[in-house]
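So this first bit is one chain, no partners, the form predicted alone, shown in structure tokens.
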Amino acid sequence: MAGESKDCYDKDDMDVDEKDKMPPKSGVMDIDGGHLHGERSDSKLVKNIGKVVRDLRGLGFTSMAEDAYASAIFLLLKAKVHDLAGDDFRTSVLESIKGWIQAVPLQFLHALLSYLGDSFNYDSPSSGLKSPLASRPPSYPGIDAPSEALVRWKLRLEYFAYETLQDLRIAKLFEIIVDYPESTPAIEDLKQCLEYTGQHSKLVESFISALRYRLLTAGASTNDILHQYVSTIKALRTIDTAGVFLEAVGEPIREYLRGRKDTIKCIVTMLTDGTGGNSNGTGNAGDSLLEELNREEENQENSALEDGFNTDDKQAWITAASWEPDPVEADPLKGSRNHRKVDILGMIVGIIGSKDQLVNEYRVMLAEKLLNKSDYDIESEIRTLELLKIHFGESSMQKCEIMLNDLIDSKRTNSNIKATIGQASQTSTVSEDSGISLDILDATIISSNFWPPIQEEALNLPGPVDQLLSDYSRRYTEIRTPRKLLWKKNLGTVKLELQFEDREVQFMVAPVHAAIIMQFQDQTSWTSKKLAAVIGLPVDVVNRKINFWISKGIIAETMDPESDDHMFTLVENTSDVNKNSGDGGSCEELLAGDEEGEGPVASVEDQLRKEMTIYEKFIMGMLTNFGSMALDRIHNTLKMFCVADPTYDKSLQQLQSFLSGLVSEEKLEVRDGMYSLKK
């Protein structure tokens, strides 16, 4: 039969590839540059196809005949959808596809059905019982009174177009979300397609598969995964405002991120940095993800208040009128979607499982940032804290607020101390026996009870600097009697200006690096052991810290043949030193320059380890008595018996982290989720 149909096309010279060469004629219908004579029921094409269909019907092949021309139309429609959609996600194509359906296939089908006598007017009694789906539609271009059969064809074609476009967009959903928000038109098209087809489960299954293959891998950084997660939430809430399917899509990402050690730190950085939640850093300056979320909430509240004082009553009527049951994929434990909204911050915090862990991590990061500051400018930190207080409550952020107040008080105290210098005689502007002016010293005075544990390191500062600190402490005590200062000599920043025979360079360094280089002021060569003894640090620490000055070309390292020790010598002339020697080191460069990446504040993991050490004996005793125990059982047993001071109040994830540390120390072993003593 296919050959007979092809012959009909050949006889009428209507090959699709050759029709492009035919000029337009009056009274014909345009199909992508080709022209089918479909406006007249007696056109050769329609007449020939109609004859074939009529003959097949006479032989009893009615369904075969319809399938033949239907498959050709669907293939042409599929090619058109692929051509219009392509890989351009910044333009909506749905309306163009629907317009093409009305302009091309429906015109042809109207002519064919009219020729076959299958076209009945709605008002004609011969039309019989009509389907409720085929209610009287609006008139189509070029068609005065569409028949019920034509309406059915329109529904079939549009459903096929929606499904085809939906499958294309779902297959490229990962790329669409990467390009969000520029790809919003593609998201809107996909939303309309899913509303028409109802195939949301296909989106969930396909996107989860793409995530596991392309994102949830060891090669992807935690920061990239988090930013993609946020983009996924923003994009999919357009499709699913209630978050039913977003919950299913996000679960693999959350589960994977819980297994990464740096997840909490990356979340805090993403919430508080100035990239606006964009991994490429294209956000506005000072525009953090937290500020973005706060703006969205304000916009929602403002839009809700625009209708006047009876907004709640109106919203209740709207909700009741638009009520729909939850889809079968919805988690019944999450509550009805009519009472649920997509909360980006809540979903991010849900990765960790507890807001307290996020607050503690932010507190540590805030402490490091404040201690590394060379001035008292904390406007951005205050703005971030106020936003966090909105989401997490003032009580949770109380310690962080005290830390910022310490900086404000330090600025005031520092100004008062320097004011006393101006009131004294000119000779008192220089610290006694030091030769260094107090004007160059700015101190950050902290309330240690409210700050995270500070990493202390024994450090012997040069005599003039030590005397300067003592003079500052004396003046502070005079102003704030009876308070006294206890200096954390390893913390802070020092601005140095080094003068050599052929150059002058400036550096912003940590106190330990300043203490090292200042020893070379009176003595140009030191062995590592003698230098370590003077500074008060272990030899290996000195060898590690001095690498900064070696990398800058300030110090040269050799081996002392007599003592078999490292010899460090000051480089006075840099004619043969690499060009890095003339570059001043920034504070950030130096603070990140240590090989071990030590910070001034103990990390959350170190604090947890210290707090959990007291429970180690309990855990060892339990495993001695019971042999092996699962994580849940250990957790519940500790909560049951450790009720006195200190009370066991740790989460399951914190306990798991502590037990993993014991396993790495070879005190415990774990098999199939069961912990036991190392044999």
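Residue numbers count along the first chain shown, from 1. For clarity, every value in this text was computed on a predicted model and none was experimentally measured. C-alpha atoms forming the largest set that superposes within 1.5 Å between two forms make up the rigid core. First, how it differs from the form predicted together with its partner chain.
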Given for the second form:
Amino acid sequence: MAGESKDCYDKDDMDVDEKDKMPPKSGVMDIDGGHLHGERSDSKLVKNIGKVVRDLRGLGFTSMAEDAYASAIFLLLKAKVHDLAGDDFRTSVLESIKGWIQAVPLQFLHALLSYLGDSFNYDSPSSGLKSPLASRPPSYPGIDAPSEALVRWKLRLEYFAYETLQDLRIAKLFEIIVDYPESTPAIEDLKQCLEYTGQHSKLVESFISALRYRLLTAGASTNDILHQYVSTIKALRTIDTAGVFLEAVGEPIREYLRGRKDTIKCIVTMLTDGTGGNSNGTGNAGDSLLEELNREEENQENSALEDGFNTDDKQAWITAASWEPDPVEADPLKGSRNHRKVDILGMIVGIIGSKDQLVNEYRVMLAEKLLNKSDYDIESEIRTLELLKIHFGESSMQKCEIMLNDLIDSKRTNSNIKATIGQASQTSTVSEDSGISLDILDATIISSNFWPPIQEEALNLPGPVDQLLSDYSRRYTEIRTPRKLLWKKNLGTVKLELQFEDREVQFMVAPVHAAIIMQFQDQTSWTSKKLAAVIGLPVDVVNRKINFWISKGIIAETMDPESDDHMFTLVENTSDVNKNSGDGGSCEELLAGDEEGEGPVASVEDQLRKEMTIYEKFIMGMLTNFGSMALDRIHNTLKMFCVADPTYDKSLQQLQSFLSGLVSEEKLEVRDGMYSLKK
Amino acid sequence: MWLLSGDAVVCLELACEDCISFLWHAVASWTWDAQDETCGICRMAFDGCCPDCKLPGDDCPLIWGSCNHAFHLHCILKWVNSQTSQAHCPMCRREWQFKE
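The structure above corresponds to the form predicted alone; please give the structure of the form predicted together with its partner chain next.
Full assembly next; the chain just shown is listed first.
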């Protein structure tokens, strides 16, 4: 600081007129303004300022003088930081700010101080008057060693710059993290700033409030929240390796996500699918989060396990050597995790609470995916499973492994069966009655005990197909005695090619759709009742399913005036229906149940509902006795009384969702959080 | 009957104007053709596997005795090997003979 020299001035210029006080002050401001534009410390200008400062000191306005030029410099610096940093997070600005501090304000101060210093001379004995706190500046003016005052100014300016930049970045942290990893330079800057200023708590507070305001709202999709969560983890990991602030920041997000129903599903999708949503493994652009995590982990491990050390010893040594005390801000209640490696997957699993739920959801999704496959290509699924096994342990992924094994097995069996046909046809026993060969039938054969519950629907397939299926299972039994096949006729996929007079259309459809459209071969119009009888499904289901063909313009719906029934007719010519004239020849894909949003596999919620129905009687009985009860009380009563066979082990949330299901079925009423029987 | 481009796509109907050819990918589950659901020794499902196995099906097959009782192969082998003299069927106490 320049303060060290001010005491020396108290004697000089004591006789300066009072009136001089005002003009010089405004002069300082003026000159600073000019300085801002010129960015060149003119020696005359410095001299003027120096004179004014000295005069002011002489008047006893030492602190005012210093305040004036200090605040001017800080204002300038602040403007500069804002100007340099701006909204661009892709470049690091810290160095250029430091360079600017060196180049502009320090130059000015250097000139100013040396001007002021000239008049009193470092080596004069009067330096004894200096403040005792300020040590004697280096007294070799010939050498360009920075004076102590200058060094202090430098530190002060840099601290101010760090703080300004930090505030700026913290205010925009949300955007910065949205941009991650492009915004890495900004985060590095922030990290350095925080190292100097230590205002981490500011970051936590402001970021949490930004999160609450901008992310954790009903309008944000769960996917976005999760992505932001992951980016937050990654970004904050660079700022704070111990993960202390991350814990504080992550808590509100986790809390919020727990309240969302589709969180688990989104997490699983994010883990397994590429970010681009193309699960077919085409292109590496959309790598799954899991693979990304794994790559990171491998890198870490590779660097850790280079030489032939015993891994455990080595690991222990590394953790011991890299131990750092928790930052002061760490919550002592949470306990010091000495191995607080920030594990993204762990933090994501932490949202849900247990990995079992995650694994279960994955299994359901995997089942759905596998059942909808029309080939046996499961490479990407195998890879995902291997990765999941690393993180969740082999035993919890056991069932999933069996599912994948089933597909591999099916592929083998399928080709074996096809091979027997080859032999059979050589010995001239072509599949007896139907004229079509088994070539057009593939089958996925599953070990149903290990798959999630599968929804079965009775369905009458067209005769030839049925014939094929029984043929197939006969051959299967021949190869694999004493095992037999049970067909799940509503599952699978059918690749259809419809040929009309004027067009050919290809579809990927569910068996129901195929069964429906194939009925129209023999008879081009059906009433819905008759069609339902032939297909073996309820009328309303048929009406719903046939909508698919109506929407494709293959079938037209009319009302039959006689029987007051829906009448479906095959559309022979595209000219009849104009709306989808562009469809000809294109291959349209629509997999089982897509349009109704119901998959072949019972969802986790359905499973839960099934499990909960056991308790429905208990709940009904309870409410008959007590009139109305709060959720907590129902939960506790169930816990108390349903101790054996089956034990009540559901969470409060699960109970709540079950009860709200009962409410929507109009079995219960809920008023002010109290459940009662519907009268 | 139509055969399209040497592929396995076959037309169902003969001499039709509107013609549907298809490739059917069906789903089935396999099950052991045994009378019982669970193995009498380990009480695990036949369609599952014995406690020592991980993969069901070929890796953990069933075996029938001459008394027509079925068990997981691994389970009954363990049982037979643990008997000092002649082994008996755990279900009906008849002499255990593997069914031919």
